[in-house]
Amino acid sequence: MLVIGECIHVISAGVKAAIGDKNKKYLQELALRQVEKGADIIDLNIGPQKKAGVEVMTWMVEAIQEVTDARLSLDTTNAAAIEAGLKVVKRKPIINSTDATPARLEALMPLAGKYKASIIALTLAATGLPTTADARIQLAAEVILPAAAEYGVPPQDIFLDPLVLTVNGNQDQAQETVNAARFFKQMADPPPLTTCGLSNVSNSCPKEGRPLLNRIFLVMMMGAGIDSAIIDPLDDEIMAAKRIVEGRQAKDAVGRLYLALADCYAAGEQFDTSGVDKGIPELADIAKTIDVLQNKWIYAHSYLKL
């Protein structure tokens, strides 16, 4: 699974200040730290940047390429800024992102075709996000992939994103997201790639509980066969979980539980936590988190204490 490092994001106070001050050293060091921790691709999220987008994206792409040859994901709603970055990027880039709305498809899919770039495509329509896996699949099949074909973007350059929602208030959507990601792989030959903004699953949850939610959801998504995920590679525990699932080597009970969970999702099934040794606090917390994400245990900020 490819790791798209999410740490260069304008929402971060440090990144925002570095962009404003043109402090490329700060961003370069952040990019290198992510690569050293296992990021394959670096996401450069500059936000809307309506006025200075072209300048900012060009400067940032050139700055990061001075210190690493990692692939870059160009992340902004400003199409002109995306194209500016595409003009100076050295390795095959990713456009992050389009969706199934006519305005976004018409603005960004032609750029993917023109510059031979990969592109992330959210299964989001003008009417909003479909609430079922089937509806997400239909949107991808009937809108996104035909638009890609029209502009000469092959399926293997499309990263379909089922759009992860927070478990806090959208608890049933975790499983719909997993199911959509699994079936996206069956839509074409060769199949499209898949990705997701994984940490969205824990948005608005208490800070101390977010890493566990993210980690367990990653294992589920990896079991379902996702090709990449936008995650924080500086989170050592989530990267360790990724390595366990990919390497099929578990040194302890936690690792064995990760592998069992991934195998269950690879088989298209839900995981039965009744056999987990809940006398071990860490395993009990993982079991509760699995049940929350499977919509079997009602989410509350204090769910681990119940």
Second form
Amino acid sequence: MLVIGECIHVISAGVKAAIGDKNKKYLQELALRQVEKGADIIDLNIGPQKKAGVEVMTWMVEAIQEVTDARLSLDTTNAAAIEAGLKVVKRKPIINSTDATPARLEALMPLAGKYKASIIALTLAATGLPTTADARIQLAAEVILPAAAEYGVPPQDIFLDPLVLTVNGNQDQAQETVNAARFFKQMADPPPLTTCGLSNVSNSCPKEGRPLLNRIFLVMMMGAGIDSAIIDPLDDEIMAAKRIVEGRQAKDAVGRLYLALADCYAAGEQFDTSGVDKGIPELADIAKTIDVLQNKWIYAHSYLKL
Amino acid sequence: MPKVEVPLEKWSGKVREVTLGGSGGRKGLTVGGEATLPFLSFEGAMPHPPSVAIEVSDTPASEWAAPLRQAWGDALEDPGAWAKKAAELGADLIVLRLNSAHPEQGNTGPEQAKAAAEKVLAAVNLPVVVLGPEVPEKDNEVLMAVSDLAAGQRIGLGYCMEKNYRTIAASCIANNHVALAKTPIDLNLAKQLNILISDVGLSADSIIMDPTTGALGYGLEYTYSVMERLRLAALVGDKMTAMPMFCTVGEESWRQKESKFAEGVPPTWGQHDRRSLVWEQITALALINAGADIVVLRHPKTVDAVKAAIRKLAG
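Could you give the coordinates for the form predicted in complex with its partner chain, as opposed to the form predicted alone above?
Below is the whole assembly, all chains and molecules, this chain first.
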């Protein structure tokens, strides 16, 4: 699974300041740290940047390319800034992102075709958030893939993103997302690629609880066959979980539980946590988190507590 | 005739039993304890059918609609007389609302709150719930005074909300009362508040939750759905959703224009005194079927109708 490192993001105060101060070194170091920790692709989120987008994206792509040859993901709603990045990027870039609305597709699909770039496409329409796997699949099949074909973008350059929603308030959506990601792989031959903004699953949850939710959801998504995920490669535990699932090497009970969970999702099934040894606190927490993500145990900010 | 086997769910959890009153000379009322969804007696026990509370205000409720004011008459002038009449009309418990404490409706303090509570406690020996104006700081002030006044009588105190749960819960522990935990119609927040209150040290059998009532036409189905999910979670063993549920049906249904207005509405809406009662009854019956353990009503005729329906449903 390809790791798209999410740390260069304008919401981060350090990144925002570095963009403002043209502090190349800060961003280069952040990119390098992500690569060292296992990122395959570095996401460059510059924010909307309505005025300075072209300049900022060009500057940032060039700065990061000075220190690493990792692939870059150009992340902004400003199409002109995306194109500016595409002009200077050396390795096959990723456009992050279009959705299923005509305006975004018409602005970005032609760029993907022209520059032979990959493109992330969220299954999100102007009509509102999709509430089922079927609604996501329908947007991919009827809107996104036809638009890609129209502009000469082959399926293997499309990263379909099933739109991860937060478990806090949309608890029934986690499994819909997993099921959509699983089905996306059967939609074309050769199949499109898949990705997801993974940490959205714990959006608005307390900070201390987010890594566990993210980690367990990643294992589920990997079981369902996701090709890539936008995650924090500096989170050692999520990277360790990823390596365990990929390498099929579990050295302890936690690792074995990850593998059992991934295998279960690979078989298209739900995981039954009744067999997990709840006497071991770490396993009990994972079991509760699995049940929360499977919508079998109601989420509350303190769901691990009682 | 072939024998048809009724499919039964096997639930591993059940709703907590919570007793209001039953000490300090006050009559006891236990709510909760369901081991199945409402009224499915063929599947599991419902040891305590839903209870009917009547709402009493510490003010004469001059803004209430005509059918209500006519029904209660002079009793509106005094919370003690009102509570006594409510008991005679069949209330299982009395809910006293301290409306005058609201900063915009008199901003009265702890002394007035105690005086109103004292009247109600002296007038009836039914269990009593006292609700503040739902302004957290003000609730703390008036409810603490009432909590001390009624120490040992195991009254209900509300509301225990996100902003003030520590104070109310601590007072319930000190004086052996029951906390009413209220959250804005939201599954996750309801569970979270129960966890937080338990974390303060109040026993789970001293918590009743109010998931916030939406009346018929004003979010009833949303409330219904949240209550149903809380109850289903309780039945599969989630102890932090297993508290009995309390719904302020009268307050919400009589707030709506369908209940409030006799004039200036389409004639097809029908007679006001009938329409408004139906509104309250339908809201109550729907929520009883969603798992409400206590419905708080306003009109005596609704009390009769709802009690009759409960008797029939509970067999």
